[in-house]
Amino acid sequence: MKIKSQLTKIIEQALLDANIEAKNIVISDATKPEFGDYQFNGVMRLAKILKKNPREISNTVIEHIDTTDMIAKVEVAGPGFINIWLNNHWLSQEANSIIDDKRVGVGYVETQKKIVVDYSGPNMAKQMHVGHLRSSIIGDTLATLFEFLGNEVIRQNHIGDWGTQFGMLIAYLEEQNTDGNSQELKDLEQFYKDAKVRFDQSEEFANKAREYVVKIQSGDEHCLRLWQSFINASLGHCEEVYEKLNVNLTRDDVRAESFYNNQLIKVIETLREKNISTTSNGAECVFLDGDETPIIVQKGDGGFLYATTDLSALTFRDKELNADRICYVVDARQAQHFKQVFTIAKQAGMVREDVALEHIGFGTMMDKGGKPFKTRDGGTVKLVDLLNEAVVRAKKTIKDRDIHSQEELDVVAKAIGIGAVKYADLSISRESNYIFSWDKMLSFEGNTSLYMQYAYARIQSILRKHNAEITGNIIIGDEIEHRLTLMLLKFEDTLTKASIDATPHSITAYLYDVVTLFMKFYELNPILKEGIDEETKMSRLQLATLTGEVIKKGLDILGIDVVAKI
């Protein structure tokens, strides 16, 4: 339900009827119920242009606002704000129209875009660790959101599978006489450490590893076969994590560094042809205005760097995938790198001018001491271990509640545990660092996944107790029902803004508002209490049902499962 766009048209018409010329009308959510449902705050800007008193302008405008359908009343407040209250009958009609809608009132974008989302990006030399969590979760949520709104989404998992370390690893694979699919690779971390020990201790092994790097890059069949075995085993570890996380990445989405290897020299040729790069101290460099340090795209020994691969990837995504928007969900510390790469790509014509290039940066997950999350001995926390622990802790949290069978407990514990980890991450502004806290994320109170899942389960319990067909319409009877219904109808506006700004936390904030309002509604307006007339009971049941569907759909976009009982 695009409420804001409808209100914008009404205000635009009122301004036109009042002979006031205005552009870029912005309707805002009211900050408090007493200020209405929405506000138009643009009168102050108009007052400066027209050189008139803002309250005088506002009073003129509200005389022309149509209050026969959508709007119940308007008032001028403060220095000239226009407060807007929506009509209960209109809200009821709109809510009733989406009760049986699988999309709960959310339409599709007017113009479909092809959006590439680059996220997760594990290195094939090691198992995924907590450093990959935010990229995987935020990226997958955005990709799902873009798809839900009707865009064509191309997921890209830009894995690190190329470079000098792989010569060491395949040399060790060969020395261990393994095909890359056996027990030796069960623990990638240990395998990497063992290979590194051999590399450091044996000059003969180190020389062999360096030779293998050259052989891999030159296409040697034997070395490539060992390299591919290692990549397959590594991807198997990643897929285990993606399955646990409920992240929609498959091998078809993998676009590894090696994929662009043959195209890197073309990047250099293009930059030279466009007079964008220059040779400096034997290296090919790009000097950008305002940057003292050049961007090296080819080293003096002929080797390429991350910037070269990223420029090749941008060219592919523009020319081959025909993307309209390219999103890189990568650590915020890479902001300067992507700013430089995007500038070079546009200057060199590698990407069309109208293609949106976005670095969707995010902060770091911290421990209680405010330091990057590590194991007790200072090592990197494997992501699969963190997720397994989340399920174990969730099971302890709910084991004494309304879960009967062991099978049921296992299913619910997984939904709650994984949901807790994901929601805790997504509920924070992605650009911020956040403190990882098991107690907070597995709490039944506050803005947590468990609070959302519990509200959904409570609604399902109400529906089970009713145990009969729900008929009739939503009829708004008081202020809390007005506010809850309005909030449910804001779902589309919320998702639209989240997709434009790439801000998953605005979805979690919305869900928290929905659940908080529902809990107040549930407390103040009993649904199944004896003595309530049938029309009122059915109205409240419909409102509860719609609330449940919005919660479920919102969590689904976040990649979090709901449960029928907790």
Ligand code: ARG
Given for the second form:
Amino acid sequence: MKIKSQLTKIIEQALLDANIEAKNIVISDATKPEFGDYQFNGVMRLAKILKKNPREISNTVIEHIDTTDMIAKVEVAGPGFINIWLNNHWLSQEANSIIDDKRVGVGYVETQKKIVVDYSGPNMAKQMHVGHLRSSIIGDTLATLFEFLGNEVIRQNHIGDWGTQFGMLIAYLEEQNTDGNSQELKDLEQFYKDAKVRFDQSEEFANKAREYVVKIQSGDEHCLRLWQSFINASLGHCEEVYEKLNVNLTRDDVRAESFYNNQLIKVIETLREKNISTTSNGAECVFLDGDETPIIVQKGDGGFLYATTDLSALTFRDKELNADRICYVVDARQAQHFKQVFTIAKQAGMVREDVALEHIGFGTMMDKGGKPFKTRDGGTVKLVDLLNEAVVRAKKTIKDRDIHSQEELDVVAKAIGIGAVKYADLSISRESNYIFSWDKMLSFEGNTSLYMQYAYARIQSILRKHNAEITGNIIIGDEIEHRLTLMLLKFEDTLTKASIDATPHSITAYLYDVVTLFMKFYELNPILKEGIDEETKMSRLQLATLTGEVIKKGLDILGIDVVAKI
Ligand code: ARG
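Requested next: the structure of the form predicted together with the named molecule (the form predicted on its own having been shown above).
After this comes the whole thing, all chains and molecules, with the earlier chain placed first.
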């Protein structure tokens, strides 16, 4: 249900009928219930242009607003705001029309886009860390959201599988005489440390490592095979995390840094041809206006850099993938890098002018003390351990609830534990740093996944208790039902905005509003209590069902499962 665009049309028509010329009408959600459901705040701006009194304009406009169908009432407030109340009958009708709809009233975008989402991007030499956790969770939600709204999504996992460290790693792999599945590779962090110790201790080993770097680069079969088995093992670790996290990334989505290797020299040629880069101290550099230091695209020894690969990837995403929009879900600390790469790519014509290039940055995950998230001994927290701990803690949280068999408990604990980690990450505005707290994320109260999952389970329990067909319609009987119904119908507007701004937290904020209103509704308007007339009971059951469906779909987009009992 696109409510805002329908309201926009009504206001536009009113302005037209009142002979007032206006462009770019914006309808906002009312900030308080006493201001109605929506507000039109554009009169002040019109008044300035037309050099008229804003209240006078507002009064003229409201005379022309159609209040026979969607809108119940309009009022002028303050110096020239127009407050809008929607009609209960209209809301009921709309809600009834989506009760059996699998998409709970959410339509598709008018113009379908091809959207590349670059996310996760772990480095193969090391264990995935919390930064990649955030990228995987946020990126996956955005990809699912874009797709749900009808866009074509191409997931790209830009893994770091190239660089000098791989010489050392495969030399060590060979020396250990182990294959990719071996115990030694189970802990990549440790494997890396051990290899480094060898590298620092033995001149002979160090030389071999250096030799192997060159050999991988020149396509030596033996070294490439070793490298490939190392990457396979490393990717296997990541897939274990994706699986636990419910993240939809497969091998087909991997387009590693190495994929672009033989295109990198073309990047340099293009930059030279267009006079965008110059040679400075032997290195190929781009000097951008306003930047103090140049961006190096090729080192003096011929080696290429992170930026060179990203320029090549941009060319590929434009020319081969034909993307309309490219989203990079990467740590906010890489903002400068993306700004530079986007500028160069557009200047050099590597991407068409109208392709939207967006760095979807996110903040750092902190511990309770406000320090970047680390293990006690200062190492990186292994994600698999973190996710396992989440499930164990979730089990403790619900163990006294005594409604689950052992098997059920496992399924429910997984949904709650993993959901908690994901929701906590998605629900803060993504640019901010975020403080990781088990207690907060596993709470039944507040803006947590458990609060949403619990509300869903509670609704299912009401439906189980009713245990009969639900017929009849939603008939809005009071203020709280009005607000809840309207909130449910705002689902599409919410998703659309979240998709444009790439802000998963606007979906969680919405779900929180839905559940808070539902809890209030349920408190004021009991559903199955003796003595309630049949029509009212059915209406409330329908409203509860629809609420459950919206919660379920919303959590589904966030990649979080619901359960029927908690
Ligand atoms: N591997 C990179 C890192 O860990 C992230 C890759 C992001 N994507 C990209 N196209 N640069 O920082």
